[in-house]
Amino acid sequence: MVTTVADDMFTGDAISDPYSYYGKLRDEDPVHWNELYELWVVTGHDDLVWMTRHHELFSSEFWKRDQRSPYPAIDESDMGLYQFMREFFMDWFIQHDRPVHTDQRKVVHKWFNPNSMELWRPMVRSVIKDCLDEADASGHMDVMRDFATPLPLFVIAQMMGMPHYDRKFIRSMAEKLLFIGRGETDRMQPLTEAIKEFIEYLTPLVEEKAAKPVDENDLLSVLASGEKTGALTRDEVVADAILLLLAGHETTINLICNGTLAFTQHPEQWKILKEGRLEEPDAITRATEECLRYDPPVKSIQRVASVDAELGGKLIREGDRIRWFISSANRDPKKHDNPDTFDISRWPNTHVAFGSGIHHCLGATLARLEGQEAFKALAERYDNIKVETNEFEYQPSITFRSLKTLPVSLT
């Protein structure tokens, strides 16, 4: 189908306002063949959920099965780095289908259950207090740098037993790994540098954990136990440790930062949150879920077709690659009333910020907990949070919705 939307998903407009860009695609051609990147772009809520629940048709083994050229294109001289990157990502448990995915996820699945996560809430509150106490001293902060980033980074590093002084290194490597969702032709350079440095850093730590009895309070130790049971190889343990470090803080960073921006742009919602004027479930739960829906931290997920399948009247052939867009699905008017309105009274909130089906985000409970405590603390402390800029610059990523900076003054 011919649309009025250009296929380049890395333009300034597509990055800064994915809701208009993908919203037009959803209205005009919700299952769209992107000729430029040779992939299907899926933007409707029900189509996304249907795909997640038919995982046998749409494989998570993207890096193993995709036979097309990289998109966007990379420097020809970096194809060796591209192959190295593919082989590394093949070791992530989220890059497998059943039954391998199920067996590998089981190694740490219980660790992330709601009861276990609740044990970390006091520590989350303590880190938040430290961050905001420091901000109070000046009356200003960069939400991204001074609050949204240090909180989840501290928490996941603590969970995995990483030394305090290594957190700056972990974040710097994570920022390089995020080039996986960017469009620069030379993006393989920083990406593979981070993979190699992370492997070098984590390998001796994994060896140490594997040599000792399993410590159920130490996530890295629990992950290393997967090698003893045969669920994981040593390389897979190291790769999954990198995955947990990255995913364990990057998405929550964006949840807190994007959510704070949404509240500053909707002062009437901020007042409702501060006054707690919502029915059960409590205001902070509703508010966090609406932040996840309105401006979700993850924009898109990729898959590859395992077999020929029909979707939206289109034939998706075996081997075709697909990206579904959470940003668009969360604002689908067929699923949500007034979808472009930020409304923290919205309930139930059927967003898909954490995906759906067997690949539903492992860390969803932790992200919710951190988001709830962050927004609650901000509401308890400040009558007004004023953004000190009129221009918002986002990381040029097709995968994440991530502000570069968010300077605010605090009253």
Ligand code: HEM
Given for the second form:
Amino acid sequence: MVTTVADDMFTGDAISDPYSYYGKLRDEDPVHWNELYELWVVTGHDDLVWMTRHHELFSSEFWKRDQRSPYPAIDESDMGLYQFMREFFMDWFIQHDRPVHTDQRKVVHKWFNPNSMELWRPMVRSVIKDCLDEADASGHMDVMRDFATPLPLFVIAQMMGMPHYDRKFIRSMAEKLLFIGRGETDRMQPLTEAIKEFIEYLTPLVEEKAAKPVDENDLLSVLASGEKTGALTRDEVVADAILLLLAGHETTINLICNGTLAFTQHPEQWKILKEGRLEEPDAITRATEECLRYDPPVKSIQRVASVDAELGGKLIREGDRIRWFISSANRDPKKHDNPDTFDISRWPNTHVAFGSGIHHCLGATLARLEGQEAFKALAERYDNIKVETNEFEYQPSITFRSLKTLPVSLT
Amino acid sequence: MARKLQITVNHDLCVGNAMCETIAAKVFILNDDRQSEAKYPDADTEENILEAAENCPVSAIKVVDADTGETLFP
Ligand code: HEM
Ligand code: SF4
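Okay, that is the form predicted alone; can I get the form predicted together with protoporphyrin IX containing FE now?
Below: every chain and molecule of the assembly, starting with the one above.
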């Protein structure tokens, strides 16, 4: 079917309001061939879930298998850098299929399960307290800079046994790596720079941890133990450490920032949260899920077809690349009543903010814990959070839904 | 003899992560929707079944002592 939606996914409109852009696609052509980028764009809830749960048809080995030229285009002279970047990303365990994926995920999986995560709750609370005490002193903060970013960054760095003074370095690398979801033709430069610097920084740390017996309170040490069991090579340990550092904060940042914004725009929902008047599961739990559904931190993820397969009545050919959009799936009227309404009482909330199937987010429990504690602390401390700007500028990324700043006053 | 377990999987929560199947493959089988069903609750040790339940990323698995009704997980 022909749709009225233009194929450029980096226009100002598509970045500032992905709900209209991908929502229109979902309603008009839910499995859409984007001619401009030679890419299938999947936007409906059911197709997304079916696809992610059929990992034998839709491979996660995107960087290994994709044979087409990069989209959007990059500078011809950067093809060598592109190749370097692909080879690095291929080492991430998220980029593997079964059976390798299972063996590699198992190295760290149980450290992220709900019981293990509970142990970190006191630490998360204390970081939140520090951030908000500081904001209280002035009565203002930039939610992005002063709360949403330092919290998850501190937490994942702490879990991975990184020296605290390295957090700035980790953040600056992450900022360059954000270029992965952007459209600039020279984006390979910052991307590959960051990969090289990150590897250089982590290699001696991994070496040190690998030489010692495994320390169960240190995720980097746990990762390094995967080398001894044969699940991971040294390069893969380093690559997965970068994956955990990045995925561990770049995403949760947006949960906290986008969620806070949603509450400031829906005072009646803020009131319900503050009064806590909802049955089991409690208001904080439900609210965090609704924030994840309503303005999801991750907009889209890629796959590549490993065989010819049918999806939503379309024939996807072996080797075709695919991008599935959480933003539109979470607002799918076939799945959610009044999908564009922010309603924290919604339950069950079957959003797909963390994906689905065997690659469902490893850090989901951690992200939930951080989100719940952050919203709870805000609700306990403040009657009013007022946004001090009329303009909301988002990072020009098709991967992350990320505000640049969110200045607020607190009373 | 090992005690009898009653195992249920909440399909509002289950995201088909398949960790339960990886850990206790004789008990947990994924259905056509790729959601887990505790098809054979007697087919593995209690220890393995509890490990599978603990490692479900969304805590969708509930394990109960079938005779006493005591909740073993969560
Ligand atoms: C609100 C915050 C978060 C969101 C929205 C989010 C979203 C996602 C999504 C959509 C996927 C699926 C990828 C795919 O199917 O290819 C995923 C996977 C993953 N996430 Fe998260 N994530 C969040 C927080 C975290 C945190 C805190 C960590 C911690 C280290 C983390 C680590 C990972 C890893 C390692 C994977 C790969 C899992 C696999 O391939 O088996 N994420 N995440
Ligand atoms: S581990 Fe949990 S989410 Fe995964 S298939 Fe089993 S019950 Fe479902």
